[in-house]
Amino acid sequence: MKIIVLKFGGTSVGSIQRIKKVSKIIKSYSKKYRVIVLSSAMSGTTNKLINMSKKISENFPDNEYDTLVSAGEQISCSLLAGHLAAIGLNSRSWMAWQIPIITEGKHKYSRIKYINKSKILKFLKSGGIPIIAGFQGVDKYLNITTIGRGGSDSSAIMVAKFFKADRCIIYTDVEGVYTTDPNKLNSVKKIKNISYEEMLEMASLGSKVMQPDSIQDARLNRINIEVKSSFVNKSGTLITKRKNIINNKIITGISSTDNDAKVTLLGVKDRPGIAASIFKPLSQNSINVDMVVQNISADGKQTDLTFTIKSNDLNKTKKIIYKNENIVFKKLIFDKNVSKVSIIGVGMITTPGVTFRMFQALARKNINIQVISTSEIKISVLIKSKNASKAVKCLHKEFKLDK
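Model, the form predicted on its own [one chain]:
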């Protein structure tokens, strides 16, 4: 029999009733496949554990953080395996160290390097249904590690890779991937098929269906992912390679953020390597810089440099810049009331005029653009947060995503 990997998110296993519902889904697949299940912690559990660590110390050790937050998956996996056993199925829970799932990298941000398949394969051949804890692994010294928030998706994809699974299905509380956030616009449409590249852009730009790292893992390993709801029995969205998709739309989806901040250094003394001097310490402190705009003065001696970061990194960024002795500038200003709105679609590669249509649609609504960035399949603009909803709505209509 072929192997299928099923991953259930926190809301899908968020209560005893939900766990019983999920058990029925797993049982239905067990008739046709050898099933491997990945489970997240019950919704809210990880946040409770993190809050506990903060009450202990604002500098809670990273290794103990991993040990603490990985406990959430242990609870959900045990409850799920226990209910499967109660309805007559051979199931047991597996923590990462029991398999083991080997990771590399820093605590809190590790990546899965290798999965020892022997114990799980033996259990599958005996008719068992393993319930594996997502989001966690162990390093070469057998210390517990975690692979970042939302890491259970990455766990599922890497399990699908190592076990050469026929299918990988991510169960969540939404029916699939939509043209934009359904909480922000009523006229959204569910996307039937989307490319890895488009999904990666949407995830990076604010879509909360899946984490960007997990999409990248799927793209690199060419693993098809189906995203669907555990709450209703409906088809979901297939994330796959471009050549598998037939789509006549120029734009596939629109994303917007509500957690960006704009930072501007005015009057920076310009010299070769100044940008590297600014961004190197930010990189060393795991601060991700996104949109960047540089304006050189007429005499070429000074520059104004603007970039965006996540708003929760703003205080850390300010401290780093003020302490940076390698740069000279006149003033540092920042703005937390900004949002990034992006249109994404592989269709824009071969379609002229997309940029014009986007800017014209925004101009008609008197929405001013502060910063622009582009890639092969994406155009992003930074605007005032108060205009984000209006921008998404007019762009959704402009590119006929509601049709």
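Take the two forms, find the largest set of C-alpha atoms that superpose within 1.5 Å, and that set is the rigid core. Computed from a predicted structure; not experimentally measured. Numbering follows the first chain given and starts at 1. Compared with the form predicted together with aspartic acid (ASP):
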Contents of the next structure:
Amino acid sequence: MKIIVLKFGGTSVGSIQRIKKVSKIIKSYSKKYRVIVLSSAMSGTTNKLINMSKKISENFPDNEYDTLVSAGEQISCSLLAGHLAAIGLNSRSWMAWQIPIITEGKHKYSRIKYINKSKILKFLKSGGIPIIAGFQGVDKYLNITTIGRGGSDSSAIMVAKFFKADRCIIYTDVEGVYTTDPNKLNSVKKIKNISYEEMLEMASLGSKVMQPDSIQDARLNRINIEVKSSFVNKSGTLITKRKNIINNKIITGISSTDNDAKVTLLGVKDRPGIAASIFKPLSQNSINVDMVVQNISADGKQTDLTFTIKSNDLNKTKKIIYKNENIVFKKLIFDKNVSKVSIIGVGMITTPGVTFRMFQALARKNINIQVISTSEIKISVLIKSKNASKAVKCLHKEFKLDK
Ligand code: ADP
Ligand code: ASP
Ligand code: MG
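Mind pulling up the form predicted together with aspartic acid (ASP) next to the form predicted on its own we just looked at?
To see the whole picture, the full complex is given below, headed by that same chain.
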């Protein structure tokens, strides 16, 4: 029998009733496939655990963070396996250390490197349905690790890779990937097929339906991902390689963020290496710098430098900049009320005038653009947060995504 990987997100296992519902989905596949299940923690659990760590200390150690937050998956997996056993199926939960799932990299942001298949294969062959904890792993010294928020998606893709699964289905609380967040706009359309490249951009630019790392893993390993709802039995979205897709749209989707902050250093002494001096200590502290603009210095002596970061990194960033003895600047200003709105689509590679249309649509709505960044398949603008939903709505219409 072929192997299928089914991943259930937090809302899908968010209550006892939901656990009973997804058990039926698992049971239905078990007649045709050897099923491997990956589960997230019940919705809200991981956030609760993180908040507890913050109450202990703002500098809660990263290794203890991983031990703490990975506990959420232990609860949901045991409840799910327990219910499957109660309805007569052969099932048990597996924590990452029991398999083991080996990760590499830093605590909180590890990546799965290797999965030992032997115990799970033996269990599958005995007719068992393993319920594997997503999000967690162990490093080579058997310390508990986690692989970043939303990481169960990546766990599922890597399990599909190592077990050479025939299919990998991500069950979530919406029917698939939409042209933009269906919880924020009514006129959204479900996307039938989307390329890894577009999905990666959408996920990295704020569409949290899939974790960005998981799309990278899927693209590298050529794993097709089906995203669908665990609430209603309807066809979802297929994430696959570009060659498999016929697309006549210029723009495939729109993403927006609501947790960015803008930092500006005014009157920075303009000399070679200055940008590196600013960004080196930020990167050493795992602060991800996103958009960057440096004004051309009029007198060749001073310049202004603006960049964006995640807003929960703002306090750390300010401290690092004030402490940095390698830079001289006049003033540091910041703004937490900014959002990045992005249009994404491989269609823009071959269609001229997309940038103009985007800027014109925003201008018509009186939305001021603060920073711009582009790649081959996306254009992002930084705007005031209060204008974000208006921007998404007008761009959705401009590029006829509701049609
Ligand atoms: P899970 O707990 O199943 O992993 P997530 O909350 O991580 O679910 O992801 C699903 C959510 O992603 C949806 O409820 C939706 O609000 C959000 N989302 C954001 N952008 C999109 C999009 N373009 N298409 C579908 N969902 C999106
Ligand atoms: N429970 C983890 C989180 O909330 C992982 C996941 O949901 O995929 O981030
Ligand atoms: Mg998720």
